[in-house]
2 protein chains.
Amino acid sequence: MTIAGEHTENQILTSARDVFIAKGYEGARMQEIADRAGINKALLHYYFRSKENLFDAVFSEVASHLFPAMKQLLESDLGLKEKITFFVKIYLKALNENPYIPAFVINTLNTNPDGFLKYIKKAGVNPLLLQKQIEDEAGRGLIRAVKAEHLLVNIIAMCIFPFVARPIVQNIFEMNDEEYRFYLESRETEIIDFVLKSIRL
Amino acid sequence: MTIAGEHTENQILTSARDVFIAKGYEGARMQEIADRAGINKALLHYYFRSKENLFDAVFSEVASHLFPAMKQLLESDLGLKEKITFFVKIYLKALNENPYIPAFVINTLNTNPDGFLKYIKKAGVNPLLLQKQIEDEAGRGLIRAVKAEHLLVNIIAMCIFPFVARPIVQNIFEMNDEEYRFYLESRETEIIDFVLKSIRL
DNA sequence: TCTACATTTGACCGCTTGGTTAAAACACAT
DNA sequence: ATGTGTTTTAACCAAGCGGTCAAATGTAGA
């Protein structure tokens, strides 16, 4: 692969990601991806043999950024409260930089449930360590006992939801875009506070 | 409209809802909707002039079931803790009966953001009442002070997330379908407990 | 400059899609 | 039975889709 070739390939991947995220798999058009990449449509098939291949390439790139940070943090040796604090901060920062990814993932997840297991499995997120830490700190009277599979889901849910359901939330609370940006910012301390308050003794 | 006609129309709406939810707007095929309804494809256009019209009909029906229950509960005169308890129970029950609706709504919300505001506005969910009640009960020392726009979002997020991200959650925690059903059931008391613990003084 | 290979293009293809049409089948009041 | 309006159908259409192909262009070493 030449340097020019790599540049073209990256251009395609970037354009494809944008279009797939905005329109979903079925709604995305190979022509539009080609146009945005500034190339001929036939060239898409030269680099990625089919639409499905192209989508797989895009998705695996997105997925590869999704889990490792989570895994790394879960396996660090911080105290639980610090771990939760950092996790929420890192996670919300990542979401702010890619606000459309969760909806994209959810959409793909539900219209095409197959083909995901490999990415999830490969990520190797292991909640057992978290459970152990919870039990340990609960035993030492630092927090109350909670189940890891609920705590983790609760935290992630609270982080992601305002991004995937933005139009609903924004409208019910009658915020403009500026106010919503502010609202998203304020959720960082709010979620951390909410969780820590809940798991205190 | 004759009785037979109404029957056909309902048949179409039911089939259309199933297909739209399973495949999304772009992925849904008029032919498949017709087949499932046991009728000719041309008859779809006789009752609903276009695919877009049919989708609107389906979505407005779904949306009309989404908010009224929420609104009614928020405006009832229960104490906050009872209100939260009932809300989670009712909401999870509705989700269990229609587990694919949230993903469908999120998908539509993000690929076609327009046309939603009317349903949301019409629903008239008013969080001001909730905020007032929170301030009141906080003033009386029953709970700590929280912001309604965070509390409400937190609760709904925790309820919905395991339904829209089921494949991920199920896989990370290595559950089979039976175990996941059980997990979803256990979340009811877990969420209620998590929230009430968080807002205690 | 010639050669061999990778990259890029415009034109094209078969198929599926949402949508139309004219006629048939039905329902029902007279 | 007949006429009238509604409901249903098979056949069809133009447009748009993902994908292909042969030819053109670029790029490097010999």
The other form holds:
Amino acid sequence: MTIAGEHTENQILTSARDVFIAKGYEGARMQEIADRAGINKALLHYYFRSKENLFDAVFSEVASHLFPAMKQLLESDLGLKEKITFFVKIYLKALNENPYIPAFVINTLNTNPDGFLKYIKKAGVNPLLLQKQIEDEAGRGLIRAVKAEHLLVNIIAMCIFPFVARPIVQNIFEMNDEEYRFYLESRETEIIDFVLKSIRL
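Switch from the form predicted in complex with another copy of the chain to the form predicted alone and give that structure.
Partners and other molecules have been left off, which leaves just the chain.
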């Protein structure tokens, strides 16, 4: 593909991501995506053929920032506390570098949950590995027994909420943009400390 072709494709993906965030999968229209990308609909179809193909490409780009590292981490030989620490670091880094991810994921969960589940399975992320490790370490008296579904949801919620609810949090605590940036940076230590204390015996 030529440089011009790559530019057009990236322009389409960025435009499609914005429309999917705003309208969801069902509400998104190929014509609107083409208009936002500054191309005609025929050229959009030349690159991606269908809305499903376009959504696949957008989701794959989003997933590439999250799932591979998480899969590798879950399958590693690290202890649970180390995994939690790295999980939070990886997740927050991805959100900081790609602030559109929370809105895209939430909208996809609301409008196309089957598609979201398909991509998680395709990525090979297996949370059951975490539950086995929790049971093993709890059995050896290293941590208190918890459920993986609660632990993971708690971690993800604490990471993602400040990005999703930024206008509310920033307004309530009267933070300017620079102060909020420092607040987001401090979340890493706060979350790791909170979660590790929650599984301590």
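Heads up, when I say rigid core I mean the largest set of C-alphas that superpose within 1.5 Å between the two forms. Note that the coordinates shown come from a computational prediction; the quantities given were computed from them, not determined experimentally. Positions refer to the first chain, counted from 1.
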*Core-aligned C-alpha movement of E137 between these two forms, 2 Å or more*: no
*Using a superposition on the rigid core, decide whether the Cα position of N176 changes by 2 angstroms or more between these two forms.*
no
